[in-house]
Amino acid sequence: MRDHLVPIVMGLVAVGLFFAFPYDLAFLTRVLVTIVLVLSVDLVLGYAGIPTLGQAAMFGTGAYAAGLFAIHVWGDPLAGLVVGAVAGAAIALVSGLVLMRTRGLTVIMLTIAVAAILHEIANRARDLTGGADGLRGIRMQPVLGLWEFDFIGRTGYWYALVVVIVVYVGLSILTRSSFGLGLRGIHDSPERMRAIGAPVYWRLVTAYTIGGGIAGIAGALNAQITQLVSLEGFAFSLSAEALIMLILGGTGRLVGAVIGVALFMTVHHFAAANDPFNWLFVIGAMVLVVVFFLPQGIISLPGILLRHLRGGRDADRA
C-alpha cells in the first residue's frame, strides 16, 4: 500500500470500528495510543538502526510531563501535547549525547537504564508524582474549547485518530525527505556514510531525539485521555512489547507499525479474555511463526504471496 494512501484508510477503518463497536472504544484508543508509541520506535530502530528498549523513558515523561502541566497550568490538551513532546524530546537528547557513542547491546542496556532511572525518580517525588499511587487530578479542558471528554470516551477516540494520522503523515514526510534517506543510509552501512561525509552521531541524535518527541507526544495523550499517569509508563515491558509489535508489522515501514500494533493488541485482547492465564502463548506462538516465514514481517506477506503467484503462472506457462 502506497504511504499516502494510509492514512486515508486509517480514517475509514477507524469510522467502521467507531459504529461497530461503540461500546470498546477504550480498547480502541489504546490501539491507537500505542501506534503513536510503535512509530516512533520506527522511527529510532527501522530507520535510523539504533537499538533500544527504552522508548518507555520518553513515554512516561510524556505523560508525567502533560499530567502536571494540565494539573498545575493550564488545561488545553493541544498545549499538553506539546509540553510532552517536548519533554520526551529532552529526555532523549540528553540520553541520545552519550547512547550514540555507543554500539549493539551496550545502547540496548543503556536505553534500558535511563527508563529504570526515571521509573526510580518518579516512585522517589511522591509529593510531585504521587508515587506508586499515580499522579490524579489530571482534568482536560475541551479540545479546541468544543470537545468535551466523555465518559464513554467519543472525544478521545477522535481526538486519538487525529493525533496519529498527523504523526503518521509528518514521518512520511520526514522519512522520504533527505534526512530519512540518510538515516537509511546510516542504517545500512556507517562506515561508508562516514567516508562520505555525512555527520553519523548528530543524525542519529537528531533521529534519536525526534523519535523520544513522538513518544512523549505517545505519553501525553494517553494521560489526557485517562486523565491518570502511574509509573506502568516506565516500565520495561512497555518498550519490550512495542518492539514485538513493531516486529510483526515489520520494521523501516510506517505502515508496518500500524499493522503490528493492531495485529499484537487484537490477538492480546482476545486472547486473555479467553485465557487469563495462557494467552502470552498465543503471543508467543505468533512471534515465533513470524519470525520464521515472514522475517520482514507481516507486511511482507503480500509481496510474498504475489512472487509465488507469478512463479506459478510462469511454470505453467512453461
The other form holds:
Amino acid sequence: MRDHLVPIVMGLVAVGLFFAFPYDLAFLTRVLVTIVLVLSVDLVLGYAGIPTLGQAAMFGTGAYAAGLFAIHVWGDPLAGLVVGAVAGAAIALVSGLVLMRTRGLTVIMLTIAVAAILHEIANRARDLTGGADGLRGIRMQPVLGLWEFDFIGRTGYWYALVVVIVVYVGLSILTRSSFGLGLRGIHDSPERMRAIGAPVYWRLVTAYTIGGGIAGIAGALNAQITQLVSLEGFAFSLSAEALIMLILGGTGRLVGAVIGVALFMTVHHFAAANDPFNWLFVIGAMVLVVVFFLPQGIISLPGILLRHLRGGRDADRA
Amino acid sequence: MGLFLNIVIDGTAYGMILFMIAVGLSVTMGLMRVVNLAHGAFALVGGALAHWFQQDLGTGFGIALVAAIAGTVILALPLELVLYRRIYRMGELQQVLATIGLTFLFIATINLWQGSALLVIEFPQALRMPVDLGFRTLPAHRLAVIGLGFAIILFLWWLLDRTRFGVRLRASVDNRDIAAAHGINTDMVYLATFGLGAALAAIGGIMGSELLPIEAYYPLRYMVLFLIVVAVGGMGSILGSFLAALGLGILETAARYLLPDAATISFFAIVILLLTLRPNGLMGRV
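What would the structure be for the form predicted together with its partner chain, rather than the form predicted alone?
Now the complete complex, all chains and molecules, led by this one.
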C-alpha cells in the first residue's frame, strides 16, 4: 500500500492544482507533458542505465508525426497519440540498434548526433514541416468525440493528466515485471547479466524503444495541446533539461521523475518570470546543492530527514 | 585545386582551434575521469577576461592574452580545491549534473558582469595583416593559430612523455593509490593538470574568438562540439584529439564549401559512422 500512496497523493495534488490555479493551466499542462518525457528518460537512464542526452529525438519525431497525422489524415487525439508513440519507438529502434553496441560517452555523443540530424532534417524539409516557422494548422477533434479542446486549456489539462497517469501506471507495471528487474540487473552489472544468460543487447534495445515510444507520446501530446510543432522539440536543451530534471528528482524511481520536473519547472517559472537573465544563478545553485548534499536526488530527502529526527549514530551514516 | 587548398587551410585553422579547447577537455575527461561539461566555461572566462583587459583597461593584445590565461588559471585552481576534488569521486551522472550546474553559474556571472552581447577581442595589427599565399590571401592570425596548434601538441607530448611531471601524472591516473604510496603527491598532480586544462581552454577561447565568437552562452553553444572531438579522438589521447579536431575541422569546412545545404547533416552522419566503427574513438584505449 505504501508504494501506491505517493502516486495517489500526486494524482490528487494534480487534480487540486486544476482548481487552485485556473489561470495557469497552460503552464501546468506543460509540466504534465514534460513529466511524460522525463518518465521516458527515467526508464532509459534510471532503470536501464543507458546514458542519453538525445531523448528530444523521439519527442520531436512524435510531435511532428502526430501533427502531420492530424493535418493530413485524421484529427482524432488518441489515434494521434498512437501515431506519435509508433514514430518515436521506430526512431528509437533504428538508432538503438546502433547505439546499444557502444557504451559511456560514445552513447551520449551518438544520442546527441541523432537528435541533431533530425533537427536539421526538420529544418530543411520546409515544405513538410514548416521549417523554422513550425508546423501550424493542427486542428484536433474532441477527445473520444466528447470533450472539445477549449481556449483556456481545461480539456487539455485533463487529457494530459490522464495520459500521465496511464504512462505512469504502465511504467510501474513494466519496471516491476521480470523485464524491469532484468534492466536493473543490466544497470548494475551488464557482465553478470550476460553471464547468467540474459540477452543484454536486445533488452537494452527493447528498453530504448519503449522509452522512445513514451517520449513520442509526450511529443504528440505537446503537439495536440499547443496545436503547434516547432524545431524546439528536437533541441539539445530539451534533452539536457530532461536529464537535469530527472537527476534532480532522483533516477531509478518514477516518483523522482515527477518531483524533479515539478521542482525544476516551478523554479524556472518563477525565477525566469522575475528575472529572465539571472535565473541561471538559481537553477545552477539548486543543481549544485542537490549534487553535493542530496546525491540520490530530492526523493532521498525525506529518508535523510527521518533518520536525523530519529537521531542516534545512524544519522551520520545517512 | 584552389578550392581544395582553401578547404585545407580554413579547415586546418578551424581544427586547430577545436584542438586547443578540446585537448584540455580530453586531458580532464580521459586522464582524470571527470565528465567536465564546464570546460567551455574556462574558454569563456579567458575570452571575457581578454576582452575586459583590452576594452576596459586598455592594455595591448599581448598583455591581455597573458593576463587572461593567468586569470583563468587563478580562478580554476580554487575551484579544483573546493569543488572538483569532490566531483572526481562522484558517479558519471552526478559529474554531468554538477558541471552543468557550474556552467550555468559561469554563464550567469559573465552575463551579469559583461552582458549578453558579443565580447570582441581585437587582434594586433601584425596578426590582422593579410598574408599572400599565392592562391589567396589570409589573415595572418589564422596562420598563427595553425602554428600555435602544432606548438601546443609538441609541448604536450614533451610534457607528458618526457618530463617527471608526465610520469607522475600517468602514474596517478593508472592507479592513484599506488602512485600515492610511492610518494607522489597526487593531489598536487591533479591540481596542476586541471590548471593546465583551464589554461589551454583559455588560449583556445581567445585565439579562436574569430571563428567561435565569445559571448555568455559560449559554454553551452559549443559544448557538444568539444565533446564530439574528444569522443571521436578517444578520451585521454592527445594525438587522438589532434587528429579528430583536424579531421572534423576540415570535414565541416569542406561540407560548408561543397554542400552548404547538408553541412550539418553530413557532419553528424560522419560522426555517427566513426563512433559506430570505433566506439572508443580513433586512438582510444579500451
